[in-house]
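One chain comes next, on its own, written out as structure tokens in the form predicted alone.
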Amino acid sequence: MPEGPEVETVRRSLLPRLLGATLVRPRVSAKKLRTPITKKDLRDVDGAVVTELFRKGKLLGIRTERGGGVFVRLGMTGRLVVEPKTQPPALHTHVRFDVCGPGAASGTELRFVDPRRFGEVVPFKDEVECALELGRMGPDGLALDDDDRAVVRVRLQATARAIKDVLLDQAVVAGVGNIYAAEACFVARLSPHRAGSSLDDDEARALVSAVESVLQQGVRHRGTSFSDYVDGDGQRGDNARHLHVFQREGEPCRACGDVVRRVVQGQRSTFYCGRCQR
């Protein structure tokens, strides 16, 4: 599933494609998304000029001049890409923007795809609506400052729940999944099984750095990509072999030799070396 650092490769790969071009005419697919969306729910983006890409933890959106846009989440195996009109669109695209205007390519397309639909495509109408959405998350974590330290530490220490169930909390610290709650684990020299309200002050800041590390190593390598990840031009990300455990299983611990292990934790597989993170 993307994640903060994907997302935000995505953000920026789009930027130079999007900012300033006009969508139009959308173009919607009969399948419905996790939030059903139609043309007409659309009619608001219809001939609106983008003037910002922004992101939240793992929420993309787009700003127009008339103070609305969209918010894209893209699930589990969702891409949002601008390719050519001319380029047949992918099996299981469900949102199409033609993109016009000063800056824009000619003949290009914005175009949500999406094989498991887990995927949103949703208008917000204003400023409002758009920090009503923001507000439901915890800080970002690729944009962190000290107060935002502050209030994830005290809510990592607050709760009973196991260290990695928590910072897949994105009411906790937004922008953390599945690949750098691992990694975030085990550059803290923590166990991912470690309850919250077991850490101490200086465990939970050196947790909450390492979330930083691993997110901001994830977006310098431009995301992890193990299967449907790729940024807004198409490009597969190279972070997957920087990587210290996540999906290691069997390997050697780059730190101390000791073989990664893996379990189920929460429903999802849980990567760490059993030396380095007693």
Given for the second form:
Amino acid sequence: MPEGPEVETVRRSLLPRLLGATLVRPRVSAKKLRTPITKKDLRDVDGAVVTELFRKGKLLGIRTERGGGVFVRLGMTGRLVVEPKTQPPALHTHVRFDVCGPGAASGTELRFVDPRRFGEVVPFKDEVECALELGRMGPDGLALDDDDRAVVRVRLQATARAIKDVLLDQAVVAGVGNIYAAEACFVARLSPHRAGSSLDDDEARALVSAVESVLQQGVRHRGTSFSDYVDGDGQRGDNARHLHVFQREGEPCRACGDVVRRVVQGQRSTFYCGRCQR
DNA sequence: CCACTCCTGCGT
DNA sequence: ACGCAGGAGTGG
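Any chance you could show the form predicted together with the DNA after that form predicted alone?
Below, the chain from earlier opens the complete complex, with every other chain and molecule after it.
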């Protein structure tokens, strides 16, 4: 469900509710997440004050005063929300904490909900463990500097794989998923099937730039909710109606009026305009 | 590298 | 009943 912009929207919405608050009494469901977790795994977070909420790519991190914390990966259907304790937890709620605020945040719970259980909550014990995990990813697509842009460009051109597949590789650029990969190819006017190695420098530059702009647009509209994505307050995002091609099979291209096509590429749907994108 | 796998839910 | 879904690791 969530890609970089959605996770960033969740992060921002949770900031005022979690920063400076204390997480206590972790509870976990019996169902196995991608990485199984127990209460015991969360004891280092129990009773600790939240000092930071960070994100890299699609990975969300909660750091506490003790230096450790937890990573939250939302997978396809994960939600991380703060809700009043009076509200019964949704079906498929797998991890919960009481949130004890210095402010008015008491009486609420932090809840990780994930029907398909492709997501996970994984503790890290210190900065070293945290950095190790973040280091497995390429640069964050929402925070590229000039060096990062050059690195991503080179990595795109260094492979014969289709550019749309390369954009989904979190080790190349972090935070791009199936929606924004298709959108970036459209904005760059490149066919998703193009081999990375076939891009000239201008095309590669345009693609990296398109990645940045579609991700930023996603954040501006608080994420894409074409079905069930919500932020930490349960609010839907607005980006779906700004998409150029994703989920628009059979509809007219907003640029040229030709029909938007859907093809399956690497087991995932890809949407594109055969006329605008070469 | 690709296809397959982990799951549940929804629309056709 | 079947196909499809915003992710990502694995094993051939």
